[in-house]
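Single chain ahead, written as structure tokens, the form predicted on its own.
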Amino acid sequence: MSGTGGPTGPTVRALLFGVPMLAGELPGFDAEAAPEEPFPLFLAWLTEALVAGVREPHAMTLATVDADGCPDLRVVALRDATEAGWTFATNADSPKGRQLAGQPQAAVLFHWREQGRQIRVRGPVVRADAETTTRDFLDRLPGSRAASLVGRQSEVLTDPAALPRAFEDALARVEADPGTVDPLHALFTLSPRSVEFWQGVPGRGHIRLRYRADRAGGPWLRERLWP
């Protein structure tokens, strides 16, 4: 049997062969002129992504580790970012909420395909206080608050018809009492210890710039990395 097909058609390898990567015009990146700290560069890249029309630039892949040491991944929304870190929300009783409680370390990845850019952030995670969490929850649109109040994230759904009913009930609850807050709503901030900026370049001469935090509290260390 050839390597280009199988009983049901072409192999994945054959389907992917020749698919272009880093196609189109990509922005430049002068790593030598980058700021001394990572957050101003993140803010500049995020602004450029928004101006360029990158779809959902606030979407980021969050990596956590479960009790068995097995990594887990999912895409979440960035709620805020400052020099102190990158903030996201979840249900405290969800798998990621429990994983973060047991191992408060995480990594996030932004992938802005249209610009051939990636940003990776790694470090410890800190849960926000009740006041900050409540304010974040009430800042959400009613539909988002209702979805959170439904709860039971990642549990087995034995009756699909139960989901729209539960959402309608939760939305009615939000509309009747706009101050309703999900007690399991949790807000986390990933405090950066390492931040890497990756700019794809056609021909594989990619530009990688990593910032590493000085554990003694000194200035950030900037390092160019081999692609």
Ligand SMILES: Cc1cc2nc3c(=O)[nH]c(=O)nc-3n(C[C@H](O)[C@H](O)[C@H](O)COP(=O)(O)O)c2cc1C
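For the two forms, the rigid core is made up of the largest set of C-alpha atoms that agree within 1.5 Å on superposition. Positions refer to the first chain, counted from 1. Everything numeric here is computed off the predicted structure, so don't read it as measured data. Compared with the form predicted in complex with the named molecule:
For G24, the Cα coordinates differ by under 2 angstroms between these two forms after the core has been superposed. Core-superposed comparison between these two forms: the Cα of G217 travels 2 Å or more.
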The other form holds:
Amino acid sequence: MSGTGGPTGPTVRALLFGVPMLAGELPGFDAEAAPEEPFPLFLAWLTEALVAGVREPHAMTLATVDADGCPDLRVVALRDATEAGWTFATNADSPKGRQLAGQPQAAVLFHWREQGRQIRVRGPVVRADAETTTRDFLDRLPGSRAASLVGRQSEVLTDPAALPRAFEDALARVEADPGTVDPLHALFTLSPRSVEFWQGVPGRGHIRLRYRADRAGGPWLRERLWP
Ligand SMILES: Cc1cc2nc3c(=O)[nH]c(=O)nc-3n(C[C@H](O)[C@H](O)[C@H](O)COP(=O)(O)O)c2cc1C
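Form predicted on its own done, so how does the form predicted in complex with the named molecule look?
Time for the whole complex; same chain goes first.
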């Protein structure tokens, strides 16, 4: 393997010097006029992100904790969101799947850098029933179903040549029987207890609005936070 850096190259600090953050024109956010519940605001911001051409606005960072209480995180795709929560899919046997089985609490984060926006959601996580999970799986494109059927997510890949073979085998299974369902496919919904909207406003104090609830569905307490 080759790298691009070396012991004589510039330091990270030097590389980052002067790299702008929250640059360009950012949208406004009237927190005082925000809705009483977080979901309509999420929907409004997601719609604005799509209209603004934000790349992969559905890519969210999912944080979980392992059995030792050590946090872990990775990007997953948002499959759906409703008042009931934010839904994503993964392999039940993956590290995150096992972490969620052991500690069904999580946080997700959206960072829409083109708009200087961040959304944080925290709360308990519930796994969907078999019928909903199967429907979600069969809704996917064949390539995505094959990738899922390959399985073994996050296991050590000792022979890299085994991966394309496994993928081709899985794709052949999907093509031969389009009703094939990955038994390890799992769908989780994070039920929000806290949702925070952050709008960057360089030089004038960023705007933060947090919604909090003690139970699913509210009632929601709205609070402005110091940046
Ligand atoms: C843009 C993007 C989207 C991803 N979407 C998913 C996803 O929806 N589900 C998933 O299991 N992994 C997804 N991944 C891969 C995960 O980040 C991660 O590598 C994998 O799930 C293993 O995580 P784990 O070892 O913590 O279980 C995605 C990665 C990226 C960068």
